[in-house]
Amino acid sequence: MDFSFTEKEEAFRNEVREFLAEHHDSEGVRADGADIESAMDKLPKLLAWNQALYEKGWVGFSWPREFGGSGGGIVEQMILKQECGDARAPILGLSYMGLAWVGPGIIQYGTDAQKKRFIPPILKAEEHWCTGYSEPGSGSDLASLQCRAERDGDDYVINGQKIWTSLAMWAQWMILLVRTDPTASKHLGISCLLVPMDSEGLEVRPIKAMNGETPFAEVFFDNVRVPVENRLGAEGQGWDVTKHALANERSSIAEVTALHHNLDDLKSMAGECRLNGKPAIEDAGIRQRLARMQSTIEAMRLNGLRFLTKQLRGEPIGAETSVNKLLRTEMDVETGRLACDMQGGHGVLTGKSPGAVQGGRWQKNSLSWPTTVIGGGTPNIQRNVIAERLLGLPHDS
């Protein structure tokens, strides 16, 4: 495989470079280690570096010129998201669902309506979206989801509940997924709405997780009416726009940087804590457990390698997308005790506690696994459709 760039490609990396240090600043944005609080106390630094990035063109990068992004290649965009990760920099801008998600899904199924309303404040993060996808009883097998919406006229009349809907209280829209035919199957009975918020009928409730930050919420519906012109996609078309939405983010590049911030932080406690009276980074167990993140973070990066050859040959990227999810759940734990262990007595200490190892920053990620190893699907699911759809293992009904 030749892993080489071109020389136009070295010269994006340049300008991207340039631009990094000219506009980032390292201390006031960055994309590790901030919890939900500490990002609101910098929402005027973000909305500037935000901004920065949207006069760029680099804002939804891969979206097409027409609809404001810049039409960049798979290449480049990988190469700006790994050089804004190598800087510890937001790349995605502060719509994080938006553009992850809703905007592809826009682009790719909406009106021409609804693209010149809901693209331009996507791109320049004045309005904010959340997802509302899982159900107390549809979670893993979102199929099967019962939040129903029936046609009255002009309008769709919602009633249900969804659950762990990431960022619902500081979001102005939800694209919504529903049951609009009960008498089909659970795949082709789903659409797809884009709900403002604020609709009378609908309540958030706050969920507050167990590293005391709130980054879900509860959301209810009760005789919430939407229009039928912000349905995206034909009616029973849902199941097709969340799987479009979901295979938007394909590469996993951002994240292996982002993981090898964290275990270069870790080597760098790992000096200085002690452990059983000498230096953690001594002790063999804690070596081999670093060794087995690096050779993990290493097979990562070669498989996002392979997915974006894939890309470049137009092929397809299907369940092989699992096999990256599931080595990133497991290193957001082993990233979180392995931190705490090698901080012996100490690793028991939270934020608030005198001698906790750096105001506690480890041990809320330690207590933080629920967001990334539950979202996108349990380690459980990504096993099955590594099994299946990888392996050839028969299904079990």
The other form holds:
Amino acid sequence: MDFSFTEKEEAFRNEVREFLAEHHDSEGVRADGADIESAMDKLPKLLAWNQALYEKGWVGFSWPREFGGSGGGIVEQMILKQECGDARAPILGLSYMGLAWVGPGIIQYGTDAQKKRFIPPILKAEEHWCTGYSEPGSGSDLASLQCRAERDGDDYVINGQKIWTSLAMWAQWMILLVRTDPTASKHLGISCLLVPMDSEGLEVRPIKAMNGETPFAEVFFDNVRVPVENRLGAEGQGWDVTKHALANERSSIAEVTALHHNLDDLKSMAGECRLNGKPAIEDAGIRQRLARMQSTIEAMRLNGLRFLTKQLRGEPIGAETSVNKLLRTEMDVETGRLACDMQGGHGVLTGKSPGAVQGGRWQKNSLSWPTTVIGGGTPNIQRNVIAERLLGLPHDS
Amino acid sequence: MDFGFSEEQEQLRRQVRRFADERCPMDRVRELMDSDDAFDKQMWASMAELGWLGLAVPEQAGGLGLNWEDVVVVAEELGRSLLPSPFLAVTTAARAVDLLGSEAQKAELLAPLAEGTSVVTLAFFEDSDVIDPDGVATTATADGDGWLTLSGTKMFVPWGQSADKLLLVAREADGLSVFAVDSAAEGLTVEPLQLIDTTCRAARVSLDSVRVAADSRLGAAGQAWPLLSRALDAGLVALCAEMVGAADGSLQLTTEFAKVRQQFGSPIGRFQGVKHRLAEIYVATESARSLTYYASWAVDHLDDAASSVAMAKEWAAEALDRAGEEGVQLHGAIGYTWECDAHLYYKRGRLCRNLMGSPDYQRERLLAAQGL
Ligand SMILES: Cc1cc2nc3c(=O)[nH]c(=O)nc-3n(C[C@H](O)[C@H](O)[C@H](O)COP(=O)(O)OP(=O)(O)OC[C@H]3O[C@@H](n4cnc5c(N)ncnc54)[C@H](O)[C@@H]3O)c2cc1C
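Following the display of the form predicted alone, present the structure of the form predicted together with its partner chain.
Below, the chain from earlier opens the complete complex, with every other chain and molecule after it.
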């Protein structure tokens, strides 16, 4: 074992720190607690941040140079994320889904023309993407999806519905899974299309969530036409493209810096809040839970480093990443609950209330965990993945 | 950046696993646990020959001069097979001698330890069963020129009944000291404890005015704690590795059972009430593994590894406890029988959970270490 960094890696860390000193004004845009509305207020600053990153080649840090990335290694990428996280800098590029899985999917499966067309606007945050996978009848069992696309000359004609499409109202493009061959087996009849959100016949109906925000939408397709050249991968290859995309999502979820910030904030809040007549930090139950949170975050960090080492050694990593996803889901629910518990009676006050603690940040937090807990595969599905792929237990369907 | 084991370490792991499979399969584990001292001297001699007893002992003192990571590799595999032996006891004692002893004391104590001819164990705990210097009430008082007298009662002395040398921790005017004492010394009584897990052994050691020479003291009078606490932490990491190995062993046993036991026309491993619990054990075990491996590096490389060690113990104890308990439960009634191996892992879990501080205690320790 060796937890040191090479001289080159340390030099890179310094470069990141210099960059942050120059381009990240910590008063301006903080990564944590950013809901959609406040993110919109901060848009000009965020775009300037993206531009500076882009010029540095750090938006698609690990992407090949020919597409505007840096071709950076995974250790450097980790350093970059760590340093930005420590400085509470904004996310490394604003085209969130474009960067997380659309871009990597296009780099792996796309034609040259698609790469030229789609990659630069993702890096420059000029185009935003949404993900049209889930349907009313197809959630965990995604491969049962029914939204149809039929070939008509040089076009596909799409009919059907998607749901839970995050950011559908802001995105210019959608990565869409459709059934192109109803006669083929469940997984083989699916194709992946890249669809402009201003297409004729495409309608977006926002859905309000339990935290009061409107993070996602239903999307209806009524004879929506897209040219065949907008297909990503071969016809019938849509499932492979998606598997690749979701693998990217799982690895991107393993970020722990933000969790550390939450923990630090909870620790200092524990010194300030009074519970049962004494500071919350003196309460034995609260102490146990804080310590548990810390060791869980440390476990996630170290699990992540073990996966990273496997990658560095050229070994495949697959289902293991579900381990951190499961730890993460527990943490995300517990964070808000613990914070509100520490506030005692004040724990019920939302941001707009007189007497609200920290602007109601933690109440909002405890109404927002489904994003990570349900989005991208529920805990039960992660448990299935571990039991079936890692322990070799029989499939339940 | 490399958070994995080297090819040599993987070879060592394979070697230990093969050894345990051949020399100490479950039948043999059961024979030993039912025997008087659970101590297979021939097996011990072979373990010494393979170099395992002196893995982290410096080369000039007769060891291999490797790292605590290597100790953890061996401990994990021994835990997986539940192989009864004083491996942890002597390894921890060796660490204490290496940290505290003079060159002469190291030469005297460590060479026979590594050769397997001397079983040395550290007697630290008393009524207090956690890594806390204030819990040591045993006293060492000057008794004429160059002599001291030790009085007190030591509890949970690992494999004390098999040891010929004890490292006794006692309080002097300025603080804690460690004395290397023959187990046959006059006034020293060793009583076996009856543990919940009979694959492990421990003793109570009563000291009734035991006279020891001042030159049996390791290090300066009353100054042992900073280094002694490091030895205890290292020992705790090795215990964590045993727990991780045992958790994995239990998970494997139960998973294989779930693949073959049929009810309602299907292997029970198809039911999520079964498979999801096994998945959760996998998550807990892998996480405990990561924390333990890191802690094994930390005790060699960081000035203060206590927080890393505390987190490893918290998770390892909970992973094994869960693996052991679910192991019994998911086997059904057969899991409650003496014949099924599930209870052996469960008992190991119940033993290790409370040794050297429960998970609750480790969480307190973690916060206290941050001044909270
Ligand atoms: C905030 C948020 C954002 C999202 N964003 C997007 C997006 O941008 N694009 C997109 O396509 N989708 C998105 N989703 C949808 C998400 O991927 C699905 O919600 C998720 O896959 C679960 O599907 P479902 O909601 O239909 O639940 P279901 O699949 O109906 O599951 C309901 C319950 O049953 C359990 N369950 C289902 N099958 C099994 C099984 N085999 N074994 C045991 N338990 C089972 C689940 O764990 C869950 O608890 C988002 C969801 C949320 C909450």
